[in-house]
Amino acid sequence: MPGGHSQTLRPFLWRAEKLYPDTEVVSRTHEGRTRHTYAEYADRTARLANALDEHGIERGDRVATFCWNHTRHFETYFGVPNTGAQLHTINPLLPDEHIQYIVDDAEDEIVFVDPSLAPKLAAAAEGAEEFADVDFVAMGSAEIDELDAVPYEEFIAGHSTDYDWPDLDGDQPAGLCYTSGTTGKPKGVEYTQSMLWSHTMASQTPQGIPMEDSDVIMPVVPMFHVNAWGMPFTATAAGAKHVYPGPSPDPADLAALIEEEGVTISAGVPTVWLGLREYIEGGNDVDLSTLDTVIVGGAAAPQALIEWYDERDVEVLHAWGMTELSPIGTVSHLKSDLRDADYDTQVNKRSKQGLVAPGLEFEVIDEDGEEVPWNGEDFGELRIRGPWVTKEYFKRPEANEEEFVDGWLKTGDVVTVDEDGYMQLVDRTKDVIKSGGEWISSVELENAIMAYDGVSEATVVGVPHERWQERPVAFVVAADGVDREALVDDIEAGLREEYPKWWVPDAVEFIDEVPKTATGKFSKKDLRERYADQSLVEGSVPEEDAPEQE
């Protein structure tokens, strides 16, 4: 197929610019927030091109970003791929170790890093052969001395605007994120030029993520991992005004760039505006009225979260997704015949990972290889394909051989599927607690918890249990001035109501915070580690509520 009629990333910028040329991109940054209209960014993003051009660039070469969530890693977006080198975007979150292999196994050209990161960066590069031939440009206009990083405002200055942009295929690898490797070393996931199109498409259906060239959208998602969830794509797009938060934006941050900059789509693991929730809920008048809606994945959303924004006309639209599909595989709108059901109807299913987006397939087999049946209560291993599922990792042919098979992608996820369709993730395998036989949901108890009061956080692991093989702990973060021991019971109290006695916690343990991993999500390795002790759930499950054994 002739390169300028591939499904590629070019088209939506030349749209953007052409149709939309006054439209707006801001950033907040330490110095006060940056703006550039569609016209500006086009002729930074081709200078950009020129640039690394200048510097010896080719095609198939990898760039790589240590960089927040501002306008010039936004130039990158564009600048790096449609030039058909290969954007590597990189967690600065991640260990210094991870960081030298990630580098190591890209084999990554040129690093941009953020001034803020290069402490960071430059201890990771530290005496690392892996760095010796990497060069470094400086998000800004000063030079980074620890890592002899050229300025970026120097790197692009003086270069033209005009920029002759190749014909691309779409099999042309345009990114790469690595998975944040908490069981192993991180595994590198390409996206090619036509899988990022499809994702870009596919969020743009009504069913998907969709945005309008009236829309205002805020990726507080990092984008450093898995492209900010596509939005920076879509939302050029649809010709959409952007906002960048910057560096680890808190809750004040985020409510005066709503306010002030009238967002309407924003996006985030839930901790994002669970802290937002709590910031208005601390006394301080936040002003919500341009805010449609708000994205969450990476993390179940409680239904205490979603009804607290729906008091406030803000839709909390839950997503479930995958470094591995670009990322997005489900999205929870509510079916047309649902939307007279009653409210209680309406949110529980509101609060699931959803409907599988338009142009994805998936079954769920259980552990005799079966497929299970859409009930609501069977469930299994979720398997998925589609055109912008990866089907192979970058230089990882033994996870290819264990996590891929007859070309569906095995998630690592236990799901269900209820009888309209809607999925909800029940655990990861590896999270799932087994205790006698049986299977206990960490998801669905810490959902359950999170919506006590006075429960700011909460998550479930199990503990090893001499006799019942596995019981479940709940750890929780409470809210400053709580009675714990009357939290405590009225936790207890309520699950034993709702669930049968042996899935209650056999101990609840009150934690600061709860660990998170690189990318924001519960980290339960690093609980299972500090806790595994039996102490913790001695002597519980009477004998008469233990669950049937195998």
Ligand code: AMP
Contents of the next structure:
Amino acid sequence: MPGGHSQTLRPFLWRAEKLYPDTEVVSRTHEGRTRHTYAEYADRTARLANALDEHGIERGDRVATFCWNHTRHFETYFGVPNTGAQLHTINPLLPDEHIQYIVDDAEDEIVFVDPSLAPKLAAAAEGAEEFADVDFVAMGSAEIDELDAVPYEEFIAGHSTDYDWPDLDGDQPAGLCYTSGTTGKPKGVEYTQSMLWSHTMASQTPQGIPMEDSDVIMPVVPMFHVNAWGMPFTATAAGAKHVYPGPSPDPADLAALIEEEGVTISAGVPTVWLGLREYIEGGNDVDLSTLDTVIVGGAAAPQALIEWYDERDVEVLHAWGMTELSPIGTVSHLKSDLRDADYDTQVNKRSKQGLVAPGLEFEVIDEDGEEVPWNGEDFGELRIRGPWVTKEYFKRPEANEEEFVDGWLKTGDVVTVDEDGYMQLVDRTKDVIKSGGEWISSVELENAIMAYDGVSEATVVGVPHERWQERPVAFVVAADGVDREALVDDIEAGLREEYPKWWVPDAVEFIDEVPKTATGKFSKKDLRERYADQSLVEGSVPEEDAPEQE
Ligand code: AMP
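How about the form predicted in complex with adenosine monophosphate (AMP), since we already have the form predicted on its own?
Below is the entire complex, every chain and molecule, led by the chain shown above.
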């Protein structure tokens, strides 16, 4: 619907500029912290839009970023889509051939690149015909010779701070993000204006990740990964202060930003919050008194992590999402009738992936194609649909056929839903361990192992076994100075008490680091491959405890 009646991003920035002209957008950079007000931010965004016009960018063209989280990157968040162009955020951690593939697939016209990431992009671009027609803009005041990149400050300099923002249709593509593609080529997911609008509005409900104008938000989740979970948009809709942690922040950087900027809401994968916990436990005194909420997602939030932050009066809000969902699907708020429940019950609920966000629908389908009951036990693959769930993959008709059914997105996540409606992810369809025809949740074992003192991280994979087809093996990253033998004994004894004996991993191996994908998720592929040629010996599960054969 034309004439400013459509669901688009434009009103969010308009409102923030009008109502909160003095509220700040802060960014950590290599040169120290930068500060802008919403009024200045809006001016710079308009200058960027004028510069893009002059560069010849037209409605529907794709403009890419190759950047960490900072204010200039945030300027592209409104400056690009509000003109009618499409913002493609590239994950700089991807291998070169994936970067070449997606720049070509997206037909990017310009790439905005951070100086610290320029060597990586230059290596991917060198001699690659995919980059033949791409122009580069360096995110800063200096040129980047190796890419022939004009400095951003020069690119926007001299342009007007007025821009006649067009009336866009809700269907206008506004964003583009590729899934990490651990197998096969990355798949593009387009975000239309109305998908981003509805995701923002749902995030702003009390059942989402709500923010107020008094909040100070700090997305640690990268802005190249599903728009930093939409936080920059949600925070603008609320008129909140933004704090961007800049290039490769470590726990000390995050601690300084939390203390000095008064961060109230932050968000990131569990590793980030485990890192901050270790930093504090290591003897660093950090004042967390302003921090109300950390949103944890992308991978399961271990219950021990939730409890540790609870003790410091910081609420861990566990959320589940996907690139295909812009990304929020469920958030683990406590339902009001659980507020009087005992602490263990509450933490148990909060450590599940949570309640479906208002506006979405889901169903859980078992191996026989039947919908499973909400009893917290029966499991199946989660299918989901709604206004901010993509309906197709970008230019990939064959993937559309595989991953969508009757308008539902097949998530590839295996879940249970309990009587209260809390969804719990028990595995990825491809990571489920099948032992003697019975099913073992690798995710549940991982969470149980990560709750042991002395375990920094753990992952469990199914490895081939002559007799049982597959058996679980645990890979553990031990904290410094831990007695490893005693730790293994502890874990094995504990798991034997808690789970059927055939769930207990046949081996616990120590590793220095859990291999991660470009989006920070555990990459089980490498570990599975490492173990593939040492198929486990027959009989590791005592006969009487073995599951029945199929
Ligand atoms: P991506 O599209 O890269 O964001 O990955 C989406 C996938 O990450 C989901 O399908 C889940 O398998 C996983 N994931 C996201 N959030 C969580 C969570 N809170 N707990 C467990 N896994 C998660």
